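One chain comes next, on its own, written out as structure tokens in the form predicted alone.
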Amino acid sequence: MRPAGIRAAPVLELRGLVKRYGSVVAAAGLDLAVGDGEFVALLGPSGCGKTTVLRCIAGIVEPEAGEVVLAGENICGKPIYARDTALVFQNYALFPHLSVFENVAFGLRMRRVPKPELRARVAEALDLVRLSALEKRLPGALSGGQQQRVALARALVVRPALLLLDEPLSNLDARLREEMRGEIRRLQRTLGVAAILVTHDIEEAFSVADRIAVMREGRIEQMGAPAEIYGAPATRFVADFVGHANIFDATVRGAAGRGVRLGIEGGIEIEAPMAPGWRAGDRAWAIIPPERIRLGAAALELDQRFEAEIKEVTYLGGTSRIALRVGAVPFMVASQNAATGTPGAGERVMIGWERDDVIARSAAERGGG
């Protein structure tokens, strides 16, 4: 996976972009940067600017202020046509009348590459995304996955300094979803190029960027690799809108060795790292991952154990969600499901955690509260 830093010149710069429709603020003045061979996606609820920032680089939307930079040249102002990127939309876009060769060389013909080149290109791209032997249909006899491959050939054979990914796998079934999820990291591995993903489903953006950027009314709330987002948020926006299940308000009560020490709403006290400069009495919010607790025996062993009452079972396959209550405080546990059965509800049982388990910020961080 590429480090958070961009190392070499990037291939793509947002520079202060602005853009508003009425009241509504799409892009507040937003900085982005992508590197060569980079895949950034752009992740956030819907109507927090991201489909607007993708608009913009691709020429559909002109930013009110701010610059897009694209291999060192401002491109605002200048056509879609004339910029080095290529677009996958949420629909695919594909001409119903052409056939699939068809389809992947227009845009080569719009460019004026010769015969023999485009044939070359589009047989290239069509064996890329596994679809050599259907070239000669149309896109209305092939399925949802087949046209997707379709739209990223079109996309790909330009040879684009940027690919541009609107939300792609939408309009797909949850088996082919995640197939073509890794077809997409796939491809743009093979090739190298950068891209930028445009999504609201969290696996999504997990599975297939280099570096994510969790976007909120038109300001990137946080950036950084999936691993960061995940295990340490900034704020408690990012914590709640990637899954973090046990989110809990709490006050600051005093050291407690190398941590300190926590007062959970609901009336349980618990142990978290510490944080520079936070004094009792400090607001403050927590998280406990829930695939983090332990449950029944392995509680034992813990320090930050407590007794549990089960309230529900959701059983997923291989896992199981656990709804419980310690008092008043609400917890979830995702548990593996053994060959010895899972408790039921109404069962009271241990749970526990480390220490360094809790995710802890003060809540006059932006968005703690």
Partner chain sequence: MALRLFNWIMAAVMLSPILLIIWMSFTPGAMFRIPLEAFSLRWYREVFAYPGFVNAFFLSLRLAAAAAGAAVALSFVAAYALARTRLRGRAALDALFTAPLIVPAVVFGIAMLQFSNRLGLYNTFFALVVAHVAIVTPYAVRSIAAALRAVPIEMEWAAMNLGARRGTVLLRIVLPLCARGMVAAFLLCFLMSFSEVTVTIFMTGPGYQTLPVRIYNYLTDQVDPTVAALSAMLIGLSLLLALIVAGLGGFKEISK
Second form
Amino acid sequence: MRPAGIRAAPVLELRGLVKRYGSVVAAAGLDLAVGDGEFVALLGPSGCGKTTVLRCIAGIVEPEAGEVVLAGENICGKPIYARDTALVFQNYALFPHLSVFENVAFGLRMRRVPKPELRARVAEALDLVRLSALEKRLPGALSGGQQQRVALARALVVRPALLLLDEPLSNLDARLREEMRGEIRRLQRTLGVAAILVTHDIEEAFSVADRIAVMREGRIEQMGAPAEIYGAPATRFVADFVGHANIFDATVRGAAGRGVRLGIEGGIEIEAPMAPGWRAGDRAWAIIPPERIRLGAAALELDQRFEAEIKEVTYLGGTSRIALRVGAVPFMVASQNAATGTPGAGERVMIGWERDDVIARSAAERGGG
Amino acid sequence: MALRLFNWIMAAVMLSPILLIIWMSFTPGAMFRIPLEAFSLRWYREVFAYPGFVNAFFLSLRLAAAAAGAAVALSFVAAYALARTRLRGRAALDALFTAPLIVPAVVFGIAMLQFSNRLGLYNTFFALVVAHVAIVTPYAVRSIAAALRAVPIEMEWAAMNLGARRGTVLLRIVLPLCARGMVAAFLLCFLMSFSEVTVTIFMTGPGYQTLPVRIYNYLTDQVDPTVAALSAMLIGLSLLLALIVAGLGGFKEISK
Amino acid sequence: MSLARLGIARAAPARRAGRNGAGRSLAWLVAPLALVMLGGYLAPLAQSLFGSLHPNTPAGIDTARWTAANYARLADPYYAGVFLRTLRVSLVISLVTAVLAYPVALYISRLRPRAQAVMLLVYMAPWLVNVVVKAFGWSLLLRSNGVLNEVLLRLGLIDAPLHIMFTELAIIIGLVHGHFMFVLLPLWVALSGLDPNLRWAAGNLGARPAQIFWRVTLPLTLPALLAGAIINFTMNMAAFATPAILGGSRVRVVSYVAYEVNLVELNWPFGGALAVALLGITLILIALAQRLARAGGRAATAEAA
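Can you return the structure of this protein in the form predicted in complex with the partner chain rather than the form predicted alone?
Complete assembly follows, chain above in first position.
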């Protein structure tokens, strides 16, 4: 288990990074720290500036303001070739005229590593990504997954202080992508190298990273461990982006025991855990995670219960996704498919959840920005 | 159907003077007659026996190699800079580099005659090389720029990210990746320089002439089938170079 | 967001911005070629422009005085006549080429891609062959005892040899052949870029093939035809070796006279004026062609939309 914060001096620290392209803000005073051996994912929709941040670190793009501190040294203004980072590109950018061996050896040759050591290190790197048998091939003769592994070996062989991954899996098909996620995680752990992964794929970020920074319009909206990002999204944007369903606008109605009563737009009233400083009349939003909602008899023992009408059932194999309505409020429920079968559209059922499963935030809190 | 017939007639007309020269170059007699029964290589031997042609050939060869080499080297770095930077005077530079396609060769020939005389460079190899570099530069810049567009910038970033400086990136990544385009550009420039007549005729006096200029002067003077044999060899050389350039994909950009 | 930060950002880093990625540090790489082109191309042209503004005296060029006399001399009936002949011959060549190239382009554009490439190479072949060699080939064909006359006499179609060499007709034949590609290629590009749906749509609306051609295909490709013809015209105006070999001193064109003035009379100021006049005509026509091509592009996209 890795600490959520940074203990010793971080490997990389970004301070107040600013970069604009015309009127588009790619980095708006962005701060970020990556600890020794830590794996951080920059997660965000396309155009949020995450790739620009990566390029500022690598030196492809110079920030307009702010500092990029790598291993204690501000490397702003340092040329790209003098920075101790290794970047894996979205399209791999393998040199098509060089063999796999020469591709991996390129960085070592630039560093004038003596021949015997070079051979040993390339062999070791290729072994690590299980491509030793293909070292004489040209990149064009490799599959997508193999090219990806060459790109990884080429970056790792120079033993960079920081590994940068720019959407490295987006060109692979779904099965390969899952396999490569595990591979990247294993390599990063084995070598203990600090890494930053840029991605728009939530699953990818969740499965690989120690911490995730959700980016929006050049700023970090929320930073934390995957469970924290998903379980306690700080803003509605984050909640939306990490894939939550059943997000509702609400108004605080008043206290209810240790909780609070929220009026959901559309007419129903639910209870949620109390947050400090809430007063009646405050605007808020709430999430009721679909996987926490129980159906039918299972709902009867729960403290929040509503009668709902099933609108649509989508069969997904192990589970079904059920669209319902409580009054005018639409709900989405993920239900395990049991042998007894699931109810069909048009039926009325009871749904329910625990008050503490509801995630509720003030709409004013760190909202629009 | 009519279109098809017309096309074949036009194609025949297009090729007829070229094919006629080749055919006639095998005549055994001293007159221009289409040989029907007897064929001879006599006039091909005559070409090599005439020092005026042989010397002119080697001058043309040196000139075309020097001009094409210089134009390709200069155009490579220039096209790279234009491709990778946002220069303010870009349009002006483009116009400067492609002007020889627009300005008539006679005009440049006259200008070069007067200019090289004033500088005391008339009838020198150096002046010829400079003029020919200018003449072939549009072709070099265009085809090399096209080849460079095929080199993704990520490739260069990747190399630099691994520790390569700009010069190393150019030599070890960019150059190998557009090698085909560079070879095509060189051959095209070579062909253009080797065939150039109009500018060169203004710049050279008797005794120091490129092969096409020598043929031109020979034609206005005496005419015997030696010219046909020489012309046939030049046609062969041109078509050979053109086929190589076409094979390397070098005409795609030029025809745009 | 912190506006103060953005404000600071604006002040400080102007010098380091873009140093590695798309920086200006590479810009000097255009310098060698730019210098060669400035010194070896633009400077000579500028020099003969200025030279043409000085009087030519028996003692040499009088660079102390400025004059427009060299340009006034272009109006002299002899030189004006040469210009008029060159314009006339060039125009005829362009018209003939346009009429001949259109059906060829139409035919080629409807072939399969591979066959298109081969046919284009056939029509490109004359461009690749040395201009002197081409003219020599035509002189073999056209001379009084040449192949054409021999064939026609043998077939009994004529009684006496035709005199084509050293006439305007010889120049026209030689240059239609030599500059054919410069009309054919833009036409071919325009015709292959036409949306076949347009023709099908017209056919579907009841137009017969001839109507489709006159009402759809030709109007849409007319700008390309005009642009190609104008480029062709400027090349005809400036051609040197072909008219010199096929027309010679009996049919003098501008470039031939320019050669004589510069290399025989050695009157460089006037020779420069001839060159500048030729350049001026060329530049005006090329500007016109570019306008037409652009208008054509607009028309084509408007038509497609």
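In this text, the rigid core denotes the largest set of C-alpha atoms whose superposition between the two forms falls within 1.5 Å. Computed from a prediction, not measured in an experiment: that's the story for all the values here. Positions refer to the first chain, counted from 1.
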inquiry  = Following rigid core alignment, is the displacement of the L316 C-alpha between the two forms equal to or greater than 2 angstroms?
reply    = yes
